[in-house]
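There is one chain below, alone, in C-alpha cells, taken in the form predicted alone.
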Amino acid sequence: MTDAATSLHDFHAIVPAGGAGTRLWPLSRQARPKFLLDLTGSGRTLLQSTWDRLEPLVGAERIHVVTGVAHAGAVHEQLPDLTRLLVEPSPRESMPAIGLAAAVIAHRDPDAIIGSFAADHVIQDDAAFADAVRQAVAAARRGLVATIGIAPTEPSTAFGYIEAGEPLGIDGGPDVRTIVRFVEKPDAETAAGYVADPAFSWNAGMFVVRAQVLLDHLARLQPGLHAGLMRIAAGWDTSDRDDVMAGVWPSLTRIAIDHAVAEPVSLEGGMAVVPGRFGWNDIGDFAALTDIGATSTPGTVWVDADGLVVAADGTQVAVVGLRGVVVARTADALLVTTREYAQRVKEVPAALAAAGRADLQ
C-alpha cells in the first residue's frame, strides 16, 4: 500500500447518535438511550467507546456527532473534547442525519471523505477496524460508496446481508470487492444459507464515501432532501443557522441511508464492500448483551437457573428454576423475559405509549 492510499488526512468521522433502543427497555429509554449507557461494564458508555475508537484515526477535530435536542447536553458531558456537534430538531431517520453532517463538512472542505459509524456498536480489535476503514477510504477515493461487511457468526434474521462480488484491485484496498446486492432481513432458512456462503456478510450500516459523491447521489435520487440539506449547510456557519434549520428540517424526507443511497447505487455498480475482520455487536437486545459477555448484577442469587439479571437500582434479585431468563430492573420498571423473546421487548414501549404512559418510554 502507498502512503497516499492509506492516509486519512482528509477523512472525517460522522457519528449518528439517536434512537431509543427499545429492545433494551427499561434500561434504554427515550431520555437515556443505549448509546449513553455503559452496557459492557467497561466504565465507558457506548458513545464514549465509539469516540475512543475513532479519535486515534482522525483526531478530535474531525469527529462530528449528530444527535437530537434531548441528548445534546449528555453528549457534551460524555465527550468533553467534542467540538463538532450537530443537533437535529427532530428525528428524520439516518439519511438526513448523515446528510446534514456531510453537507456541512463538504461546504467547509469540498474534498473531504466521510465515514458514518453508529454510536452504539461494540467492536473488538481496534487495529482490524482501522485497517477496514483505511481500505474503505481507498475505495472512496475511487469515487465509490464503501461499506464494511461483518462476517456472520450465526444465521441471524435481525440483520440485512450484503453479497460480495469480485475483487476490485484497489491500491490500498486489497480486500475491497464489488457488491452484488443488499438483502433485507431474511427468514431463518435463508439466513442459514448465507452464513454458509463466504460471499455474504452482515450489513452493519457503516458507510465511507467522498462527501461530494454522497451529495451528488442524493441530488439524483432524493432531490428534495438534497436541496434542503444544501440550504441548511449554506447557513450553518452564519447567524441564520437556527432560523434555516427551523424552516427546512421538518420538511426533509424521512428515509434511511440504505434505501436512499446504498441500495440504488449498488444496482448501478457504484458501491463496494470491505470485510470487517473484527468482533462486532450492535447490542440490539438482551440476547446480544449476553453474547458480548455481560454479567449479572453482583449478588444475584441463582437456584437451578441461569440467564442475565441487571438490577440498575440495586434491588436484590433471586431466580429459581428458570433457564435463559432475562431480568432488568430500574427504579420505576421491571422486565422479565427470556433470550428467546428478547426481540419482542420492543413491543413493551409501544404498549406503554398506547396506554398513555409516556413517563415509562
Contents of the next structure:
Protein chains: 2
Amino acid sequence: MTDAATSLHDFHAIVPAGGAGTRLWPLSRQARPKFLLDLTGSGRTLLQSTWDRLEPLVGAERIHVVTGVAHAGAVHEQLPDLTRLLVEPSPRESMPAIGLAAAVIAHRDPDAIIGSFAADHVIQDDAAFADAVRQAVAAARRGLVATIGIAPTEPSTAFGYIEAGEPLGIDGGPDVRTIVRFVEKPDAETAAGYVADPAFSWNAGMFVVRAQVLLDHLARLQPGLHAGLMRIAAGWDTSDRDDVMAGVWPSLTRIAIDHAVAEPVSLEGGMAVVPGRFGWNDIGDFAALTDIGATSTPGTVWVDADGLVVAADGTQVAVVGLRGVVVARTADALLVTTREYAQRVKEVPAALAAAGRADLQ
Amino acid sequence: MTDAATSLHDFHAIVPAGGAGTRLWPLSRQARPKFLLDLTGSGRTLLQSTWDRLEPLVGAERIHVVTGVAHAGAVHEQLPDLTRLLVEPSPRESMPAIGLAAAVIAHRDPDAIIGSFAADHVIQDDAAFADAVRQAVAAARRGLVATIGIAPTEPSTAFGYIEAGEPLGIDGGPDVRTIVRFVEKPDAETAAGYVADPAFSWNAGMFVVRAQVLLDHLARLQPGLHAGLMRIAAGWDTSDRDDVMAGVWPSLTRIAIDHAVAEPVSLEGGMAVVPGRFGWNDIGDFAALTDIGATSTPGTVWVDADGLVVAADGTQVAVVGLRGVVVARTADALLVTTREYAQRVKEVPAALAAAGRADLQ
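Since the structure above is the form predicted alone, I would like to see how the form predicted in complex with another copy of the chain looks, so please show that one next.
Time for the whole complex; same chain goes first.
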C-alpha cells in the first residue's frame, strides 16, 4: 500500500512566483524580484532551483508556475521547459493564485493532488524534501489538507508557527500528525518556547491537497472566490480565456491561503502536518543570506571589518572598521546596513516609493 | 613703510599639485587625485579654488603650478588661464618640486619672493589668508623663511606642530614670531597640551621666502640638489629644457622641504611663523570632509542612521541602522567606513596595489 499511497503519478506542483522581497533591496526589486535572482551563487536562480527540485518528482508537464504579468517573460526565459504558466493580470495574494492553478488542474484531472511550493525558498536536502512531499501526498489521499512544516532552527519571530497534535497513523506517512492550531508570528519569548517544543514547526506555506478537496473547502468557506475560479477554469482551455480572466480576476477576493483555508480547516480537524527537516530557508533578509552560506564578492577588501558584501555590478568594494556589516550594491543603487537591522531594510523601498522613486523600489 | 613691506608686486605663488589623497579613496585616486576634485560641492575643484584664492593676490602670470606628468593635462583643463606649469617627469617629494619653481623664478627675477601653497587645501576666509600672506612677505623681505601656521582647532595627531617664540617686531608683520622648533606628529596627550598653548600651530606646509634666500639655504644644506636645480633653471628658458630635465631630474634627492630647509634653518633662528586663523582644512580624510560641512548626496535614504554618503555616480543610496557611517561610491568602486576609521582608509588602496589592482588605487 505504501507505494500506492505515496505515488506521485497524479501529483501536480504549483509554484506561486510572487513577492517583491523588499528586505533584500536593492538586489530584489519589484521589477526583478527575489525568485528571479541567483542569491545563493549556485548559478541558478531561486525559481530555477525550485524547478530543479520539483521536476524529478513530478515532471516538467505537471509544474504550474503562477506569476504576475510583469514577470511572465522572465519566467519563460528562466524556465525554457515550462509549459504550464498561469499569468495573473494583477496581484491578489496566495489563495486566488493557488486556487487558479487548482481549478485549472481539477478541470483537466478531477483526481489530481496538488502541492504549492514558493518559487523563492532554498532547500538543502532534496531527498528529505521529496520524502516529506510523499508523506504529505499520502495524507492528501486521505482527504486531508497537508502542510509541510519546518523544524525551527532558531526562535524566529519572522514566521508563523504550526502546533502538531497526535500522529495520524497514515500509511506512507509515518510522521504525519494532526494540527492543533496555527499561530501568528510570535514575540521573541513565545518563539523561544516554541523552539524548545518539538510539536512546533514553521509555517512555510507548503500545502499538499487533492485539488477537489481544496475547491470544496473554498466553495464552503469563500463561495464568491470559488465561483470566480470555477468560471475562469471553465474558460481556461478555450478561446475565451483572456476575456474571462479580464472579467473575473479583478473581482476575486484578496486573501492568503492560510486565512482562507488552512486556519479554518485546521479547527475542523481537516489538516495535517509533516515535519520537514531538509535545510529550509526563505532568504527573507540579508541575515538569512548569510545563514545559507552566501559569500562576499571576491576581491572585497576588509580592514578591521567583516560581514557580507554583494556587489552585483562587479565593482570593487572596501569596508573599513565595521563588524557584521551588510553591503548590497547594484548598478543603480546601494544599501549599507547590519545583520541586526536586516529586517528593517523593507523600509527603504517604502521610503523610495513615498519619495516618488517607485522606479527604484 | 608698511605698504612697501607687504607689497606683493614681486611675489610669486608656487602650487605643488601632488599627493594621491589615499584616505579619500575611492573618490581620490592616483589617476584623479584630490586636488582635481570638487570635494566641497562648490562647483570648483580644490585646485581651482586655490587658483581663485591666489589670483587676486599675485595675478595669473605669477602662479606656478608644479605637477606630475600624469596630471599636466587635467591641470591645464581646469586652469585655462595658467601659463606657468612646471611638469615633474617623476615624483620626488616637495623640496625638488618647490625648488624647481624657485630656481626657475629666481633665474628670471633674482629679487622674487615666493610662497608655496598646496593645491588641495580648503580655506574659508580669503581676506584673513591674504593678511597672513602679506605678513609672511614682510618677514621674507627681512631674509627670513616664513611659514604660515594654522591655529589648531582640535588636538589632531595628523599634523606636525610649530612652536612659536618671541614677536619679531617686523614692519607690516605684527603677528610674526620666531620659531622655537618644529614638532613631528604628536601622540594624543601631547597634542591636547599643544592645543591649549597659543604658541603652537599646525604645520600646513605654507612657506614664504625670497627665492634667492631659499636657494642659498639649499646650496649650503643640500648642495647636490641645489646644483641640479641650478642646471635645470639655466636650461629652462632654452631649447634644452626637456633634455636637461630628463638628464638631471631623476638624480635629485627625494626630500621634503620641512626636512631639507625648515627644520635646520629654524635651529639657526632663520625662520618665522605667522599664525593663520582663516578656517583651514586639508581634507585629509572623510572625517575632515564632514568637518567642512560636506553634505550627503541628496535623496539618500536614512533609516535609524546618520553619517556622510557621497555617491559620485549619482545612484540611490540607503543606510539602515548605522551611526556615523561614511559611504563613498564611484562608478567602479565603493568604500564603507566610519568617521572613527577615516584615517585607516589609506590601507585600502595599499591593499589593492598588493592584490595587483593598481588600476583601482
